[in-house]
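This document opens with one chain alone, in structure tokens, the form predicted alone.
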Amino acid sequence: MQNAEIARLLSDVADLLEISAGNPFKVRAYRNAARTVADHPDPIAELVSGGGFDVTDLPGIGDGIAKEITALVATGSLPQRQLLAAKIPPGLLDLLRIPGLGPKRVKLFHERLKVNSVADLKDALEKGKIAKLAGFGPKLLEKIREGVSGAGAGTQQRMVLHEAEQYARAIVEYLKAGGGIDAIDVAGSFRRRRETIGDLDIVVSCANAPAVIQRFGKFGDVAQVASQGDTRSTVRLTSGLQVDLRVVEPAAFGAAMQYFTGSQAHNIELRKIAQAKKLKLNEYGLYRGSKAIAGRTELDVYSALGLDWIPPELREGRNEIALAKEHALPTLVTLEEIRGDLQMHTDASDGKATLGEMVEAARALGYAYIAITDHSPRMSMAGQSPAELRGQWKEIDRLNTRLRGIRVLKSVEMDILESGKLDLPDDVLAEADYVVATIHYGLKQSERQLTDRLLRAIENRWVDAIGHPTGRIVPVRPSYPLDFDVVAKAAANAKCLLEINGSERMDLPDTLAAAAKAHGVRFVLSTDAHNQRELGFMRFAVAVARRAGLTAADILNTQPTADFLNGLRRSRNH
């Protein structure tokens, strides 16, 4: 059991608390725990299963939620949350998978309309019974109904990347422990790296393809195995999550690669050239009347195809093929090129870890730099005063004497009020090495207001970037409304850097990062990192800026320190 489905029953024990009316310290409690385990480096199942570890040592577990994660572990489901989902009409857990739609709401629905179901919602959806309440908007009605609609239809929830990842890693290890494997990778969306995953595609070279298929099966998650043949097999794990396993010959592992992880788009444009070939090309090779003429690696296949070999983030049916053939494809950006992280938190404001475990955990990964960068006030519970941020930047010079091959930047997050206005003068602004401003309230606001906003902070001379531009939480929260191109191409004519944010928000899309380089913004790639673990976030971040055909040269941060610091805007006004 990986950590993110334990994390997620734990969150599911919340939602019924809430639902139910159940104590609020006990709701924040296990709201915690889930946060706890989902963020915890090792998986927590094996640590448990291999005794001597006390799960009373994670921070914020203590005795209770500790036995109900032991039993989860030893048995497979938590007793907490079987006891509140049978106190509950089973219909409100579905409920509770509707986009928009969390345990305040839900209760909402059931306590004043008797809703106890999907259907039952769709009905007081149709009857304008929601629409009756207040806070039910336009907006939030459709995305509702899209909600209900695909709930009714069986759609499958799609898996933020972060977590995908996890069950990804986990399955291949576990079919590479069982050895004879030649080659195995994971394909599909997974591997253009989209931020959400609808299921994982697995593609693996063996010379004994039962034995691997029966294995597949055995998989711990593994809640039931839809199909199982002599080649291939599908199985659904308790996330919910499926998983389809492909054995191929290794004359054919290439060929099924760029198969199953190029989306349809892209694929249909291949088997158009290769027609236009009089060549024929699906996931065992590409062949010649009856002759295989490539197919061992993609190399191979888009070769024969007179095209230079696609990075699989480029696979989307855009305008990929065409450079490809006019070798004029960009060389993406890597993960070794990123050379800082510019945003992080400490305990100073919302953060887990101290300033000197977050530096520590930075240099361990090989940073030049890092920016630390603590809320502004208006951040409530979380913000800092002018007077603390000042005392946290002189604690930051006093390090910056001591360290050694890396520097720490005096930094802040700084809100955009809802007027407009910044959430710290100038003249604070002016002693901080670096500053991202960033949108946290207000998110109702008109397309015309958001967009203000965010161009009065590009005025700014000492606003540097602009974090997570668009406010989106994926998949939780879509972005808000904001005339982008308007933005896009202030911030290019302001030399004001957008960020790529590699959280859960995953804010810019690669979309938008797309549009923004084509108007000639420069970017820089964060993490913000509330933990040690989460610095290693900048690998979605470099996947998002792969996806909008960034280079190095677009992003900022793959620079030297000193070039880094000279190619800030605020390098001019000092």
Second form
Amino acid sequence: MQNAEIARLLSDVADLLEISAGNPFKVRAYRNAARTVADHPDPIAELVSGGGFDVTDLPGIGDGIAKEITALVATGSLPQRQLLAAKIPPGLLDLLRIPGLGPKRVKLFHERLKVNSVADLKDALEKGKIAKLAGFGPKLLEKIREGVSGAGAGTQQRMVLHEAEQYARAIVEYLKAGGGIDAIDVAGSFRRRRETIGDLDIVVSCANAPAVIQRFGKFGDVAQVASQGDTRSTVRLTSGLQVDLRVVEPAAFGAAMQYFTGSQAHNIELRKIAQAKKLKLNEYGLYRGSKAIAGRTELDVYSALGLDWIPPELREGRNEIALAKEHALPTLVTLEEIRGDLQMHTDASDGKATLGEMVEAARALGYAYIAITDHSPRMSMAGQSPAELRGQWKEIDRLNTRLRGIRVLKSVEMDILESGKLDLPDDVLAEADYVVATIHYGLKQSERQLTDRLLRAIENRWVDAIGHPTGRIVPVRPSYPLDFDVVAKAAANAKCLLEINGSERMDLPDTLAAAAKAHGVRFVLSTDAHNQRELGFMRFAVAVARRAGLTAADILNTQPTADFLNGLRRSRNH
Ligand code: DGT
Ligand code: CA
Ligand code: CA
Ligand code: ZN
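After the form predicted alone, can we look at the form predicted together with ligand DGT?
Every component of the complex follows; first up is the chain already shown.
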């Protein structure tokens, strides 16, 4: 059982408690516990079942919840959740998954309208009962309606890459631990690093396929073995994620990886090239008549077709095959080329770790520089006043005199206010080394207003970058309305960087980053980490950049410290 799933069950308890008017402190305790578990770097279920691990050592987890987690690991279910679910119609949990609905609204539907399931809600919507409740305007109703049709149609939910990675790693390690495996890798959209994953596709080469297929079906998270053959199996995990396994001969591993990595559009184009050469391409190899001419490695397959090897992130059937033919594929940026992380938070705003802890964790990753970007005053609860920011910057100055090998940049994540004004005056911004401006409020404004707000921030000479430029969060929140081309052109002209944020925002998205590059924009990659573990999210920012076809030259934080600082627009001010 992965941390993400334990966290989901804990937050179910918080939701159920809230619906049943439970103790608000207990609600908060479960919510905090869910966050703690989700943020933990190691699989908690393994630590617990390994013994000698005290769950109450986790920050903010007391005896009660610790016992719950221990029971969950032992039995596969959370006693509290069972207890509450027995008292509350189970359909209410489905309602909670509909965008726009939280425990408060679900409780209201349940108590006032006897709505206990998605079907009940659909009925109540049709009869106009929801519209009569206070606080349900046309926009919210539309959102709920959309959510209801999605939830009812049994559409398979896609899992975010961040979460799917936990399952992929665990399964690969589990299969490897069984021994006898020649090669193993994850293919499909996961390998192409799409932001969401429909299912996982795992390819193994080994001599004893039945043994691997058997072991796969016994993986601890498997809820159901959907199908099992001699060389293939499909399982569904308790989290709902489907996993396909293919076992092939070593001589076919490259061909199988190529086929199952896809995308389908890429494969169709590739097969046409094979046909034009009177060859046949499938998951077992590239054939001339009945003779296999390639298949052991992907490189062999692409070479035999007259193509350069194509990085999986580009295999979407856009123009990658034409570029591969002309030996003109871009040299995509790599994680190793990133020298600094330009957005992170400490406990001075809404982060969980101290300044010193974040710096140490960043240093351990080998970064030459990082920016500490705590929030500006507008951010409720977490905002820092100019005096507080200046206090933090003094502390950073002192820290930098002691530190060797890493430079901490004085920075701030500054809100672009609803009015379009910036949340801090120029004299404060001028004292920073780097400023990232972002929108967190007024997301319901018109496209014109939101676009203008970004343009006003881009106009300011002290704004070095626009952070999470579209405001989306995968998969829960779409972008706010925006004329992106206008923003990208303005950013390119003003030499204002656009951020690619590797948290679950995944913002800019790959397609917009590619469009921005075409307008001449330069980028900065960041994690928006709120704890040490999340500094690892840089791999997701790099994934977006690679899918967008970006090279090291497109990204300012691939440069050494002095060049990074000289490349900022503020360096032109002096
Ligand atoms: P997903 O799982 O929806 O996020 O996306 P994929 O790309 O992982 O799709 P999936 O799991 O259905 O199949 C994995 C790969 O296998 C896919 O990218 C290409 C290949 N593939 C599957 N079915 C077909 C097919 O009917 N024709 C071709 N040419 N390739 C296929
Ligand atoms: Ca897949
Ligand atoms: Ca699949
Ligand atoms: Zn932010």
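Definition used throughout: the rigid core is the maximal C-alpha set that superposes within 1.5 Å between two forms. Residue numbers count along the first chain shown, from 1. Note that the structure is a prediction, hence the values are computed from the model and not measured.
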L335: Cα shift of 2 Å or greater between the two forms (core-aligned): no
Flag for K129, CA shift 2 Å or larger between the two forms after aligning core: yes
Large Cα move at E142 between the two forms, threshold 2 Å, rigid core: yes
